[in-house]
Every structure is written in C-alpha cells, then in structure tokens.
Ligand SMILES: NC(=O)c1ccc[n+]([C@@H]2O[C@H](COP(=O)([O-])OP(=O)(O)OC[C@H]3O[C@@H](n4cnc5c(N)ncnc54)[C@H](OP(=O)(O)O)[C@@H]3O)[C@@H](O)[C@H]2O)c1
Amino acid sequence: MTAITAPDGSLISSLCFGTMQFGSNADDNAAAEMFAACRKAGLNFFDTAHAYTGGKSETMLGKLAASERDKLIIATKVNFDDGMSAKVIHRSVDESRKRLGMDTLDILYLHRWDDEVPLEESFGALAKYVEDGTARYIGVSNYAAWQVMKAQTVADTFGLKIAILQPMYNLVKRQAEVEILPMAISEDIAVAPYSPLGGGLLTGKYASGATGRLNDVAMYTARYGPRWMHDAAAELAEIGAELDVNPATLAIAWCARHPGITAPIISARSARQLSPSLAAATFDMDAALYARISALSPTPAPATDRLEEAI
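Supply, in the form predicted alone, the structure of the chain whose sequence was given, as a single chain.
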C-alpha cells in the first residue's frame, strides 16, 4: 500500500480517529480527552471534514494538534454542498486551513463524486495544492471503484496519484470487498474505511435493548434496518461474551484484518466510549476467529456474479 507518513516521517497508524462528533456530541473537554487517549495508544492519524459540525470539528482538531503538528497526519475533506468545482475547492481549502490553523494538509479528500463537474477541473485544482505544498496526499471518499480508476486516469495528466480512499466498510456492509478493496490492493492505494461499527450496531448495545441513532436518525435506520444485520450484531456480541472481548473491539479488528485496509476510522463521544475501539489496535485476531466472524454476514458475490468462484 501507499506509504503515507507524517511530516516527520512517522508511518501512518493502524487506526484513524474521526472527529465528526467534535463540536456536537463531544465538547472541548471530551475532545481533548479522546485526542489524548488516541495519542497514548499510538494513533497519529486524524480525520475531519469541512462539512462537519459547521466547522467546529476542524477548529477543535487544529487546536489539539498544534503542539505536535509534524508528528501527525491530518486529513480533511472538501465541502460537497455546492459540488466539486475549482471555485468550491479553493474556497473550502482556504476555510479549512484557517480553521485548522495549518498551512499544509496532509491528506485532502474530495468528499464525494460529482457528476456535474468535469474531473479535469476538480483534479486541476488539487494539482495546484500538491505542487505548492498545501496538500501532501490526495484522496477520494465515497467513490465506486470505476470512479476511482476514471479519476486516476485524469489525475495522471496532472502528475497526481490518488493515495488513499475512504469508503464505508464493516461486518454488515461488505460491498467494498467486491471491487474497491481488490482495486486498492492492485493499484497500491491506502484505504481508511469509515463506520467500522456500523453506526453503533456492532457495539452490541442494540442487541441488549438499548436505543440510539439507528432508532432516531432516518439515514441510519434505513442503512442498518435489515433484520439479518441485527442478528449478525447479536451473534457478534455473543462471541464477545464468550471471549470476554468487547464486540466493538472485535468489529474493528475484523475490519482492520482485511489485507486491503490501512486504518479503520474510529470515533466516539467520550474517552470511555472510545476505549474498546482503541483496544482493537493491539488485539490479535487469528485466522480462525476472522473466519468465524466473517461467517456472521453474507460474503458479497464477486463482480462477475459467478458465485461458484467465491467458493
């Protein structure tokens, strides 16, 4: 995989902390405690976006990261509300740099695919940032495999390499296994997947009768509504109880074990809630346990849909 490093040369950590909840469910104190817990656990990779919490996420992360900037890999994503035009990209990057208090962005992602703007315009804008040192690595988020390859063809004309992807991937959302992860391995692209806990489904709390955003937020209710997903989560919790391991630790360690994965993005509202996720960094999941957990959810058919080839 692409060797992504911090400015001081440190290799990327095996987990990334996502700061989407900074400024909403996590106030300044909670954010500081989680940042400290991540650093203590050896994480140097932190993710945010222009769109998160009205800019509070970037501002809070920037303040926390300032004292050891060169040791960290800071990623942000271009605002997607108005498309991926050069004008939007330039405005978004200027605002993100001010919020973060950073001249250089280690990873700059396009947040999503835009059918309305030519790739030449978007990647032409990104090329200027790489050329002048404003961005060290370029990435894309929420792209299909064909979109990544189409974008890389255009990026090549500017001398750019798509270094990292940010897809959704977890035990009950395995579509990335069909084309995205094989493509990333083939093309030497790092992968930092989001939602390794399935919106909280794989923590086991819903299996024990608790409620949360899967009940209250329509997007998550639809995304994780199928009964079989909840059954898989309940079985994962049972395996956790058998092994005396938090199911969140198992879910993230399972995600991280795929050879195409670089660093799953973990997140939380508090240091206490974050603890089981951080534990995945040192959890040794052997092949037998990986296979046992994988069997809890359907393996997606190969891209050719020749099911016999998956046996």
Second form
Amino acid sequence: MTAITAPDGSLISSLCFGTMQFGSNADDNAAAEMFAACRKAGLNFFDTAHAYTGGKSETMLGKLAASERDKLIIATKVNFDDGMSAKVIHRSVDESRKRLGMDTLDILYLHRWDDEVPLEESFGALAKYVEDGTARYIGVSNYAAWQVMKAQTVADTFGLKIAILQPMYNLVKRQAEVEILPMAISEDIAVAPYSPLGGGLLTGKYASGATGRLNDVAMYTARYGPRWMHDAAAELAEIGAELDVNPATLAIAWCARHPGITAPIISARSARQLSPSLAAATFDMDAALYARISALSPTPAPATDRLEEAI
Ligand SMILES: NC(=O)c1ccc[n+]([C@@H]2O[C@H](COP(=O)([O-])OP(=O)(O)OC[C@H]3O[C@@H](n4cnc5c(N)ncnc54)[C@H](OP(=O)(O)O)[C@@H]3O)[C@@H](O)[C@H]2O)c1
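Here we have the form predicted alone; I need the corresponding form predicted in complex with the named molecule.
Up next: the whole complex, starting with the chain shown before.
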C-alpha cells in the first residue's frame, strides 16, 4: 500500500475525522473539543472540503491545526457544484489554502466526477499543484471504479498517481465492495470512506425514537429511507446491547475491517457523540463478529454474473 504520511513522516492514522459539521451543528467550542479528542486518540488525519459550510469548516480546521501543522494530514476537496474545470480548480484551491491558512494541502481530492470537463484538463491542473508542492497527494471522491481507472490513465500522462479514494461506505451502503475496494487493493490505492455511520442511522438512535440528520436533511432521509436499512440498524443495536458495546463503535470497526479500507472518516456534532466512534480505533473485531454483522445487510451482487463455476 502506498504509504500516506504527514509532512513530518508519521503514518496516516487508522481513522480520519471529518469536519463537515464545523460551522453548522458544531460551533467553535464543540469543534475544538472534538479536535482535541481526536488528537488524544492518536488521529492525525483530518478531512474538509471547499463546499462545506460556506468555507467555515476549512477556516475552523485551519485554526485548530495550525500549531502542529507538520504532524497532520489535511485533506480538502475541490468545489462541488461548479464542476472540475481548470478555472474552478484554481479558484477553489486558492480559496481553500487561504481559509486553511496553509501553503501545502496534504491531500487534494476532486469532490466528484464531472462529465462536462475532459480529464486532461482537470488532471493537468492537479499536476501543476503536485509539481510546485502545493498538493502532496491527489485523490478522487464519489468516483465509480471505471472512472478511477480511466482517470488514472490520464493522470499517468502527467506522472501523477491517484493515491486515495473517498467513496461512501457503511453497513447499509456496500456498493464499494463490488469494484472500488477490490480495485483499490489491486492498484495500491488508499481508501478513506465517508458516512461510516450511515449519517447516524447505525448509532441505533432512530430505532430508539431519537432524532438527527435523517429527520432534518431531505437528502439523508431519502438515502437511508428503505425499511431494511432501519431494520439492520436496529439489529446492530441489539448486538451492541448484547455485547455491551456502543453500536457506533461496532459500525465503524466493521467498516474499518475490510482489507481495502485505510481510514473511515468519522464525524459528530459534539465530543460526546464522537466518543464511541473514536473507541473503534482500539476495538478488535474478530472474524465471527465481522461475519455476524455483515449478515445484517445484503451482500451486493458481484460484478460479473457467471457465478455457477465460482470456486
Ligand atoms: N466526499 C463526500 O461526498 C462526502 C460526503 C459526506 C461526508 N463526507 C466526509 O465524511 C465525514 C463523515 O461523514 P458523515 O458525517 O456522513 O459520517 P457518519 O459517521 O455516517 O455520520 C455522522 C453523524 O452521525 C450522527 N452521530 C454520530 N455519532 C453519534 C452518536 N454517538 N449518537 C447519535 N448520533 C451520532 C451525527 O449526526 P446528527 O447528530 O445530525 O444525527 C453525526 O454528524 C464528513 O465530516 C466529511 O468530512 C464526505
């Protein structure tokens, strides 16, 4: 596996903390408490994006990270809504660096695939940042596997390697198992999946009548609408109660256990919420428990249909 390291040479931590809630559900105090809890737990990997909370997420993360910059791996993503033209990439990167107060971005992701812009244009723009030291690693988010491989052939022409992917992946969103994770293992690409708790569903709180993002944000209500997903979350909560382990810890540890996963991106609105997710860093999930939890949701169909002769 290509080793992703901080500027001081330390290896990437087994969990990443995502700051999408900074400046909305998490104010300055909550953000500082969560950042401190992550550092105490040994995390050195932090994720933000140009698109988050009108820039507040990058600004808040930049302030918190400033005093120990070289020990940290700071990832941001190019503007989401306006596409991936060179012009948008340059504007987005300039703004992100100013907001973060950082000359160097450890990981620079394209936030999504863009059908309208030739890959040569997007990756040519990224290549300049790697050449001049502005970006240490290049990544892509929300790409299908074929899009990663197509983009890598273009990246090759600039001497670039796609070092890391950021797909959605959790117990009720397992599409990445079919092509993305096997590809990442085969091609030596790191993977930092987002939404390991299914936006909070897998904490079990909805089964017990509590509320959160799935009530407040229509996109998440729809994404996690199917009844079977809620049933799986309720069953995960039952396993948690039986083992006396928080279901959030189980959900993150399950996500992290796949051999293709480098570091799930955990997140929360408070240090209290974050605590069981951080506990996954030291939770040892054995093969039997992994299989039992995996059985709570359908295993996605394989990428090829000729199954009768499978060995
Ligand atoms: N590349 C992309 O397109 C993309 C998309 C999404 C996220 N991301 C990145 O991935 C990070 C994580 O994504 P995510 O926020 O969707 O992750 P997640 O772990 O699936 O969901 C986190 C949410 O779950 C709820 N939660 C967490 N712990 C809880 C607890 N103990 N009790 C009750 N509720 C709890 C909170 O939401 P409520 O309190 O609101 O219920 C929290 O904001 C983001 O910060 C961002 O950096 C990237």
